[in-house]
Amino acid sequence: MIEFDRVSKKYGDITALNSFSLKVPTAKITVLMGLSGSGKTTAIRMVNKMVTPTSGSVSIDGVDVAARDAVSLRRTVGYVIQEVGLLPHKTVRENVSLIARIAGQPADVAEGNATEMLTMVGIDEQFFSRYPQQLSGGQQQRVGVARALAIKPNILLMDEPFGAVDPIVREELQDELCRIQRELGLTIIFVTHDRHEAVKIADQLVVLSNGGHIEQAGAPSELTATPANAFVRKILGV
């Protein structure tokens, strides 16, 4: 389980998070949803120590992230963002296996994991030797997910990963993500602005307002059936 305990983060005079507390259940998809400035990205980047809290703590299975070595921590936490960031001079397979090797896997193991994860996310073998610019936007996102999975993480952080693809491809990627999560038992924290996406994939849906204030959290069916206030109703389009 991931737990945020009264976490605050300030950037100068700007408060991104103010006493944010949340428990993220193991092997479930938790979706953070809110307007820009609600601290969603700041929160998830604390899990892999890309952001350090001003106060409070973030723990994984009871161990404070602050006590963990950043490099070893990131070898167990996958991270996927909208700007996939594939290396243009590396093939699809090389992009995926390189990350696995950086994480400490022997070359042959990294190659095997790359093949396994690319297949799992729906990339056909004929594309393994192609370069990122030869892929569609949806295919690039799939490769980005495969790259994050190749390190064999227990936790996957996803920040608006499907925001740049067309609606049909986005639906397909959502379906693939849910299938992969079930097969691998991943703990996923997923950030989105899209209410349809949030309701579709979340086991736990968390609606945030400015400063990371939790307006409501629970199963999507609970939030859509009994929204806590006008803000939640507006965000979810209820």
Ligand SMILES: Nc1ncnc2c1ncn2[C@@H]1O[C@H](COP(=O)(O)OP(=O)(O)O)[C@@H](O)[C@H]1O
Contents of the next structure:
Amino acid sequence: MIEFDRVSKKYGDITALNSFSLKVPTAKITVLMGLSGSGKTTAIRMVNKMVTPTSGSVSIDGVDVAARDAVSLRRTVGYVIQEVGLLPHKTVRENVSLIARIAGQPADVAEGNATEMLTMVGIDEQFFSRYPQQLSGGQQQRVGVARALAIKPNILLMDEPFGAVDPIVREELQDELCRIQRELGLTIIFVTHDRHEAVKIADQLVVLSNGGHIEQAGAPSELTATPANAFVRKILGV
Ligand SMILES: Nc1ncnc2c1ncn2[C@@H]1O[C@H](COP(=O)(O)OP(=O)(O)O)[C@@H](O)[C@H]1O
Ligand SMILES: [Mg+2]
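Write the structure block of the form predicted in complex with this ligand for the protein whose form predicted alone appears above.
Then the entire complex follows, led off by the chain already shown.
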């Protein structure tokens, strides 16, 4: 379990997060949904120590991440964002295996993991030796997911990963993500502002307003059936 315990983050006068507390269950998908600026990115980047809390703590299985070495922590936490950021002069396979190498895997293991994960996300072998710009946006995003999985993480942080993908491909990516999550037993925190995506993939759906204030959290069916307030009704369109 990942636990945010009264976490605050201030940037000068701005309070990005104000005493944010949340339990993220293991091997489930938790979706954070909220308007732009509500602190979603700040919250998830605390899990892999890209952001340090001003106060409060984030722990993984009872261990405060503040006490963890950032490099070894990031070997167990995958990170996927909308801007996939593949290296243009490396092939698809190299883009994935390189990350596994950096995470300390021997070359042959890294190669094997790259092949396995590319296959898992649905990239055909004929694309392995191509370059990123020869791929569609949807394929590039799949490679981004494969790259995050190649380090064999047990936690995956996903910050609006499918925002730039067209609707039909986006549906496919959501389906495959859910399949992969079950297959690998991943703990996923997924940020989106798309209500259909949120309701579809979430085990736990968390609706946030400014400062990371939790308006409501629970199963998607619970939130859509009994929204706690007008804000939740509006953001879920019910
Ligand atoms: N590095 C930063 N420096 C200053 N302000 C920041 C920084 N990162 C985020 N913020 C501010 O914190 C608030 C929350 O931002 P963010 O976590 O990115 O929200 P979200 O991902 O929900 O859009 C916003 O007001 C944003 O402008
Ligand atoms: Mg954000």
